[in-house]
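Just the one chain here, the form predicted on its own, laid out as C-alpha cells.
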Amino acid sequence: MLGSLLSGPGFLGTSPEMLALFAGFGLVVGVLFGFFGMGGSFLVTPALLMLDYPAPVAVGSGMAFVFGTAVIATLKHHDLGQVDYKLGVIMITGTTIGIEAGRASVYYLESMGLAGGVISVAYVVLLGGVGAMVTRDALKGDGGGGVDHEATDKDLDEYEIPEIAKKIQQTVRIPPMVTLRGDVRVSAWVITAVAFATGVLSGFLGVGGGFIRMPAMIYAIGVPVPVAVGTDLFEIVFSGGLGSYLYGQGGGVNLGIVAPLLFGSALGARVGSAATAVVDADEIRVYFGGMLLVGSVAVGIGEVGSYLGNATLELLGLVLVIGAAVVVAAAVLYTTVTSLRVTRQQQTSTAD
C-alpha cells in the first residue's frame, strides 16, 4: 500500500519522505490559494485517502490545514474592510449543525467500512462538476471559478445583485430580515440554509467549503464579491477550527501531516498573492478547471486501485492529483515571471 511505502520514524511519526512530500504539496496549494482565492485544499483529503490514511484522519487533517491557511487570509481581508461579521456570525449557527452532521456521517460510514469509498466518490462528482463549470466559464470568457482581482477594487455600491439573488430576496421574506454590507436585505433563514449546506460539505469532505460557499453568498444571498470573499474566509476560520477540534477529539488530526502542509502553504500563499498584481487570472483559470477535472479522474483511478488492491493504479492516481496541481502552480509562476520580464523590457525601452 502507498502509505506503508513511505511510513517510518520521523517528525511526529511522519517519515522524512512524507514530510518533504507534504511540504512540497503545501507549497503548491499555497500558490493556488493565494492566486485564485480558493486553492487545492480540496485535493488534500483525497490525496491522503490514496496514501491509505483512515478517512477520519484524512478529513480531520484536511480541515486543520484549511483552518491554518484561512486565518492568515482573513486577517488580510479584515484590514481591507471586506469582512461582514454580522453575516459571518449568522452563518456560524447553520455551519455548526452542518459540520456535526457531516462528521457524524463520516464516523458512521467508517464503522461500516464504507467511509473511504463514499468520500472518494463524492470527490469525483464534486471535483468533476466544479471543474467542468470553471473550465466552461473560462473558455466562454465569463470570468467564473475564482476571484476577479480587478473587481475587488470597486466600491460596494457599484456591484449589481444577480437576478437569482433578487428573486430569492423577493420570494423568501421570512422574518427575521437582516441588512448586510452593500445594502443587501435578506432573510436570516436563507443565510442559515446556505451555511448548513456548506457546513455538511466541510464536515463530510474535510474542505473549507469556500468554492461552494462563496458563489452561494453571491448568487443566493446577493452580497458583493469582495464581501463574499472576505466573509467566506472568516467562515472558513470558524468551520475549519470547529471541524479540527471535533475530529481532533477522536484522534482525527495528524500534526505530522498538517505542520509540513502549513509550512509549505505559508510561503506559497505569499507567492500566489504577489502574482495577482501582474497576472490576469483569466489566462490561468482554464488550467485551474482542468486541474479539477484531472483531480476527479485521479481520485476515481485511485479508488479503483484501492478496491482492486492494485498499487500501480493507486500510485497513478496520487501522481495525477499532485501533478495536476503542480502544473497549474507552475503555470502561475511562469506567467508571473514572463509578465515581469515584459514589464521590465517596456520600462527599459521607455527609459531609453
The other form holds:
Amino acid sequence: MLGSLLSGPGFLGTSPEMLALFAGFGLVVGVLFGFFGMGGSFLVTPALLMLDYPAPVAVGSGMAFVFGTAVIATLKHHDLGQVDYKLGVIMITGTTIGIEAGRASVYYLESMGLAGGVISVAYVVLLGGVGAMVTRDALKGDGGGGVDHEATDKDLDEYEIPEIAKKIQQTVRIPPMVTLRGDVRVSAWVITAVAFATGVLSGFLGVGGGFIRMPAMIYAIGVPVPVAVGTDLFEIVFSGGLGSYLYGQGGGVNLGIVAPLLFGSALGARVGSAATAVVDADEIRVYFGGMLLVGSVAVGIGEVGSYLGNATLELLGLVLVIGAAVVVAAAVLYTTVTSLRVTRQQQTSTAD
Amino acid sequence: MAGLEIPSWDPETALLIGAILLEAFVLYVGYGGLERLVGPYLMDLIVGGNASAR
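Could you please show the structure of the form predicted in complex with the partner chain, as a counterpart to the form predicted on its own just displayed?
Up next: the whole complex, starting with the chain shown before.
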C-alpha cells in the first residue's frame, strides 16, 4: 500500500506528494537537530524502511542526508573556531573502516533477506535506549543527552577534563601520543577505537552517530564540549561522504529522497538553532526523550505490521514516527514564539 | 556488495555525491541570504512587532 506512493511522475522518480512529504519531514528533523543538537537522522532511516524502501536505500539515503547536513553545520562551526582538524583527520580513518564494516553487514544481511528486520530491531533498541536516557536526565534536571548550547560560549580553558578521560589518558599510553586542542594528550589508538566503534554504527544504521561519538570524545578522549561538537561534524563530512559514495555505488543513494530532505532540514536547522537563543532546551528536552521512545515503539509496530503483512500497522508505525517528530518540533516553535511575544510585551511595558 | 571493499572510481556516483555537496553549499548560502533579507520582516509578522525583542 505504502509502496504505491513511491512511484509515479515527479523529480528523479519520486512523486510530487512524496517530495512534499520529504521536504516537510526534513523541515521537522532540521528544527529538532538545530534545537537539540542531536537526532538529525534518528527518524529518517526508520521512516524510509516503513515506506517500503529496501534496507540499503533507506540506510544509504539516510547517510547521504547526514552527509549533507554535516556539510552545512560544519561551515557554521568552522566560522566559530570549534573544529579540531588534527583530531578529525585521525578519526576519519577509524570511522571510515567502521562505516565500511557496517555497510558490508547491511548488504550481507540483505542477501539473506534479513536486513530490514535486523535494522528495525536495532533502531527499536537504539531509540528506546537513547530516549530512556534523555528522558531520565531531563526528569532529573541534568539537561543531558544533547549539546549544551550555553556551554559552547565558554572559553576552552574553562572546561575540566572528566575523571574517566584522565584515567584513560594515564592508563592507555600506546604510542603515538597526540596533543589536541585544550591541552589534551591521548593515544592515537584510543581515538581510532572510538572512531571505529561509532563508524560501525553509522554504516549499519545510516546515522551520523554524534549522539554516541560526542559523549565518547568527551568522556574517553577528554575533548572540550564545543570542540567535540564541531569536530564530530567535520569528521562526518568525510566519513559520511565516503559512506554515501560506497552506498551510492550499490544504488543505495536516492537523490529524489535526499534532495528534498536536505532542502527542508537546512531551513529547519536555522530555525531550530535560532530558537536556542530564546528558549532553554532543557525545558522541553523531556518531550524530545518522549519522542524517541514513541519512535522506538512506532518502529516496533511497523516491523510487526511488515512481518504480518498488515498494512494498517505499517501505516500506524509511520504516522507515529512522523507524528511524534512533528509534535515536538511544533512544541519548540510554539514555545519560542510565545517566549518572544512575552519578551516583547515586557519591553513595551517598560518603554511605556 | 557484501564484504569489505576498497572504493573504486565511479564517475556517476561521484556526480551524485557532488550534487548533494553542491546542494548543501547552495542551501547554506541561499538560506543565509534569505534570513538576512526577510528574517526581520518574518519576525515582525510572527511576534507582532519589533524584531529586536529577541
